[in-house]
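Just one chain follows, in the form predicted on its own, and it is written as structure tokens.
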Amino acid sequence: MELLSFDDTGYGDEMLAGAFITVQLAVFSFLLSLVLGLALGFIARSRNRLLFRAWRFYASLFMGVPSILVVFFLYYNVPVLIRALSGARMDFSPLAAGIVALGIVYAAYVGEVIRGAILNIPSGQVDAARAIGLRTLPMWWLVLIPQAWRIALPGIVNIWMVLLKETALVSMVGLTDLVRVADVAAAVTKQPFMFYLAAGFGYIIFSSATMVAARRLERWAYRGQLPVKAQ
């Protein structure tokens, strides 16, 4: 245990920051996704050819690649792409490539799940906003999506449990997070089942506090909709 101390014969320090590292990369590209994510489920539902189109294009093409590919081909190939078009001089740092790159595949997802999301809402309510005289935005922000995010919150959630895992796919482009300090721990001191388990319980404690989040979010989400429990 002391190669996980915290002095400088260990290892905890480093262990330490390099989670906080993951926890940056995962929380910032899940917020990206989310945002785009949005867009395009709306941009789904659209009845526009063009637009239905190019989501499913963007939907077909970062579900269909590996999340790995996208991080090389960002911190890789996009800065040379922009040297040579422009002559400008633009490099990805590796935490910039793993949000952005993670950011846009699991926007597809979320945009996905929206949609269904949507799909899933009863039409009688849009004939009842209807009936009552809201218009278009009230009508989504009263009704609609309040519905859709009780819909959604399930996949949402599962979106983030993968994407946390993903983080670790951002360690090959150089990114000191967990795993890749784990590695270069592991390496120096041969100790490589000490340093991979400590990564391993690190991702356990993140995802079992995703999972309280998630059930006091969800209990949030139908606040006034779940059967009273007798006391």
Partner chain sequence: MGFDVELAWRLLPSLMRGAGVTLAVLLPCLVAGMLLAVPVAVWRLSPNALVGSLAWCFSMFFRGVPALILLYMIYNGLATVGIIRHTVLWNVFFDPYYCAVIGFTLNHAGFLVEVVKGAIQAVPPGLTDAARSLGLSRRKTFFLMTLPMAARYGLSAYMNEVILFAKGTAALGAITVMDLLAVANAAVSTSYDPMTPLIMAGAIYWCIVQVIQKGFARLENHLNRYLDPTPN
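Structure of the form predicted together with the partner chain, please, following the form predicted on its own?
No partner chains or extra molecules come along with it, only the chain itself.
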């Protein structure tokens, strides 16, 4: 157990630092995917043919290639691109590459969920909102979004769970996240199971914790609906 201690002899503090990197990567790429995905979801229901095609292309592309390939692609190519465009030499850290790549990839999934949620709102809701005199913005804000959000929530929680585990792959471009630290510690101490299991349980604990938060969020989203049965 002293191998996991928090002083110079143990790897506890390094593991914690790695876990913090993993959390940063997961949270920021998830936020980015939410913002991009929201925009995509609205584009997807546009009647503009060109926009619709562009969305189909985006979704098919990023749902069809492994996210780690996109991470590698950005990691290698963005510095080259920046130098070509501005002449500046700029490093693109593995963390930044991971955040941007996972954000772009999972935006495709978020967009799909948002689109589905908006399409699932009965069209009578729009008519009713119009009939009581709501303009477009209040209609979305007060009537449509609170309902769409309820439908979208389980799908978005699912995406978060997949994304969280996908962050492990970013260690392949050299990010010193939880997996990389555990791998180094395993090699140095010759105690691989202890460190890999510790890292693995780190992921399990983190996803269980967010699951609890998601339940709360769901209960909040359903407030005013039928009472939620106690499970």
